[in-house]
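Take a look at this single chain in structure tokens; it is the form predicted on its own.
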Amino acid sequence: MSAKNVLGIIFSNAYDEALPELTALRTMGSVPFAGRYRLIDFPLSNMVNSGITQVGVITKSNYRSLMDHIGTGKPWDLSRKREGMTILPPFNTSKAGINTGRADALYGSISYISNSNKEYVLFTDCNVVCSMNYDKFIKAHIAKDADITIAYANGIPSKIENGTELFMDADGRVTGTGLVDCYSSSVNYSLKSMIIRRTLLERLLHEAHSAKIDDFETIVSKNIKHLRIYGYEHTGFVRVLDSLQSYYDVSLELLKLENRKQIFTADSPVYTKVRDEVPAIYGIGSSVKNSLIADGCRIDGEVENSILFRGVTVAKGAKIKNSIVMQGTYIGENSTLDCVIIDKAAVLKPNKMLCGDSNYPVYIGKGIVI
């Protein structure tokens, strides 16, 4: 089966509450990441690289920045007369604007799903950073003659609320699920990516709506004995963002070349909105070590073990270490940053010092002047 016969669904607001600092004014999907990307770029690129040509992006609130970023879907070759990308705001529910779970959100978009001519539906969240070959995922689903296939990883689970552990038999069939114990050893934890036949999904959503079940994981657990539900293991670099601390840690993990090679590959590139910026400019006497520097930056100071987004200015004498500085931020002369996350368009005046800790980074909000 070709991935072109699959409808992709992305939950852009899933787990917004896990990163309240970064999602107060934006969706989880539009959180800036790795210098020039947004979190939605990763699942969206995974879908496009696998051959999926129709994608719906389910939103709940704060999605203006998301709309600005993905636009018509052109960077992902999804700007089309037929199929392509569609933004799906809350609709057709008694609680319009307040999706309480995946089942509720999917039911609000059931007309979009029903009108698709695709045989299967694949849905996923935005807080998982990985490069996943959905084509292999889909083929594994077909090979097992499964009703539902859930992608999972083996390792120490994240601390995400309602994280799910999968229990499987020797053939990979799911025999049970449970809430993840955040302090346990390695387990098979769900990545919240599932593939299911479209007609089965519609039936389950109608049943869940009648029973007032909002969470799709609850539907899955109730049908383990009645449906053929399998797990599909994703190996390689995979990280689940569950807090500001995890956002900081995972971002700085990408400073290691071996990690970047598993995320940004020639065979499966990560696409994003193209911005025509000038190359980064490094002034005389500037110093940059082990850092990701986006285009449009002007650096006259020192940067070490840090990530700078587009258009960041680092004035002469300024020192940035172990920090994440987002787009359009200005760091004044002789100022110092260490273990700090600064959101977009902030200003740090000259001779200021902000220091956190690797286990407790300081966060400065969007547009803040210090």
Given for the second form:
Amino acid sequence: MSAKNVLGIIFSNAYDEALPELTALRTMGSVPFAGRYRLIDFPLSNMVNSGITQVGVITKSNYRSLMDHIGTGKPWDLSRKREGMTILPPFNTSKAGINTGRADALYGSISYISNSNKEYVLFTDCNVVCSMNYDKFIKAHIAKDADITIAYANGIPSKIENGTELFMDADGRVTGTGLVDCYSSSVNYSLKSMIIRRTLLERLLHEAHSAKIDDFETIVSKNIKHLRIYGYEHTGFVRVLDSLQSYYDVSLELLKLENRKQIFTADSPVYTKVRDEVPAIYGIGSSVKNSLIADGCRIDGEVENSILFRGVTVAKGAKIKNSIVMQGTYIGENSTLDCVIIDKAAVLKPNKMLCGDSNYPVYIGKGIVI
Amino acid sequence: MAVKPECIAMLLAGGQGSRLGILTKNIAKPAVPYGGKYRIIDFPLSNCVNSGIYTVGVLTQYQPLELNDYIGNGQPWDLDRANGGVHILSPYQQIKGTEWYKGTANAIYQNINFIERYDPEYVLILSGDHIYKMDYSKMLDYHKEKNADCTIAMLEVPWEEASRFGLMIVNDDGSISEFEEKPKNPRSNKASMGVYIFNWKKLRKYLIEDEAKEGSGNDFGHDVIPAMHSAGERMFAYQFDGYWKDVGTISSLWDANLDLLNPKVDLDLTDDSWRIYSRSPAAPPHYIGETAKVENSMITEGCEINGDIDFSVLFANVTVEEGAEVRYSIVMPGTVIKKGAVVQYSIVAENAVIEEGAVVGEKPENMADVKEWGVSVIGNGVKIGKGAKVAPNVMIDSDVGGAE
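Can you give me the structure for the form predicted in complex with its partner chain, which would complement the form predicted on its own we have just seen?
What follows is the entire complex, opening with the chain shown before.
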């Protein structure tokens, strides 16, 4: 398997500012998603399922919850004597621990990268939700004899800042990049996952550091003529989370079986930290429609078009519609939620009502008691 | 060695559980699935860890593959340890020949060397057949307080059932005056739970003596404990009051699962301070569809539910299609129940397929003779054909063709 020769790098903090509500207390990587996961579970599982055995997780700030979640990497079989998972905390360079772009972040971990004996480096962000076979990605990179291969999807891109559009020739070689400026028609937009030869990466990072370039996109665009840069199209379900609204929309898209089937496939399971909760318990008179329910929930009320994370309690007479309720939250008797995202361990006392709109979901912070 | 353990546990998990029929055809009884995501052995293992006992020997014999695989290095129970942890102990070849475990006492006898490596003060003997939550450390405190040589956990059972158990007649100070093994006319309702604490040095002596004894059944209940009692050792009963169930038969396994749905039953698995650990599959949250109706049930991750579920326990990755009904049933991992099929008063094992319109099991009230009613069991991987009917009180171990 070619993936054996690849070092995986995950940026846990990239685009935190796109989801300020959810990342106020945590990294993008530890944002809860799909009822029992954290966003980092998706790239981590993709890497492991593709045969990558060495993964570095780059952190920048607020990474306690991330460390708590990934621990030693055991749930992903990455707790190893040789290789396995390593958390890469910010390295104290000139900017004292706060790296600004991905190139800068990688430069901070350059000794970890150099010490790896892998031939290639694959790096990816946490805010892209997809089940991707990196092995095919790597094989495509090798087949084209490329210097850099960038994963992209064809479709209408999300409105994230600095969205990158790829222009390619018939062979798939990247001839130019540009900022996405059109959000109504299909374009080839970058998923910000890249494969690059390790030695080349090191050289580019040194160059970028001396030229004070923080961002990897700039490196790519400066080198389009000198390097063989190719695109690799990822087909299938892929979503970029770029705002609370898209977090909400993408979450609820998982209520569709055809979307779920593309993310949770039998041959590439998504691994996460196990919490040893009991199966969900449904009481007499409970009613649940079109919803995803995690273990440890206790449901005596009504739930519709919603996602309930582990250990959520829905008391008698409570109604939850079009909402996302995170781990351990309590919804009291006869309370109503509609179009609400409610973070972990919050409490909604009996007879309360919270309503947002599907175009403007209300967010309730972690541990808040209403 | 680092800190010497005061007490180690020996878990007897070699039982076949023959009364569970096809459910234990390929697995030992302790590996039988229970409660949506557990196996029976999760209960004694989790009890050990929660009681602060971190050295556990698991004695396996009958069909050990799945059980060994399940326990693995013990990581789900925090028993993957440098010092102690969980150890699978199978019968082994010795210079004098190969011996299976002849009885419960012989199983421990054959592993004296394992216990001696830890040189504990006390040994806790458990079986892998029961569903219960118990703090063994309290029992150990009691054992020490009474300065006992052997303490046997007991619980009071209903008098009408007492004759099915090994009973003890207990003095006011908690010491045991007499044992009665499944008597016709019980004089006590204090039944042994098969949980023992021994002073290791004493037990060692009796195990060696018992082994040398001609004609001994090498069993704790029949041989070793009576021998200790008649020799006048200090034997005490420790009263446990809580939920305890032997899931040795199909109907008791069915009952014990449905007990989880009964708020009046004292078995709370949601208790954070006494969590039951298990090896979990990597499955997404379960999905309840637009056409589904779920009430009074337990549903595990990975399920896709579009039919009606009432009073049932569904394990991971079960699919219930639109219009299908599952009532008063236990459905184990990976089973598919297709459109319009009915599964009632049944236990369906792993990866079975119930085709469209098939009906499995029957309501007791629909029986001409209620005495003939019983829970139906569908074996692992069995396919029940379109429109087929499976009678109550049967075990189906091979595919059943469709009705047409």
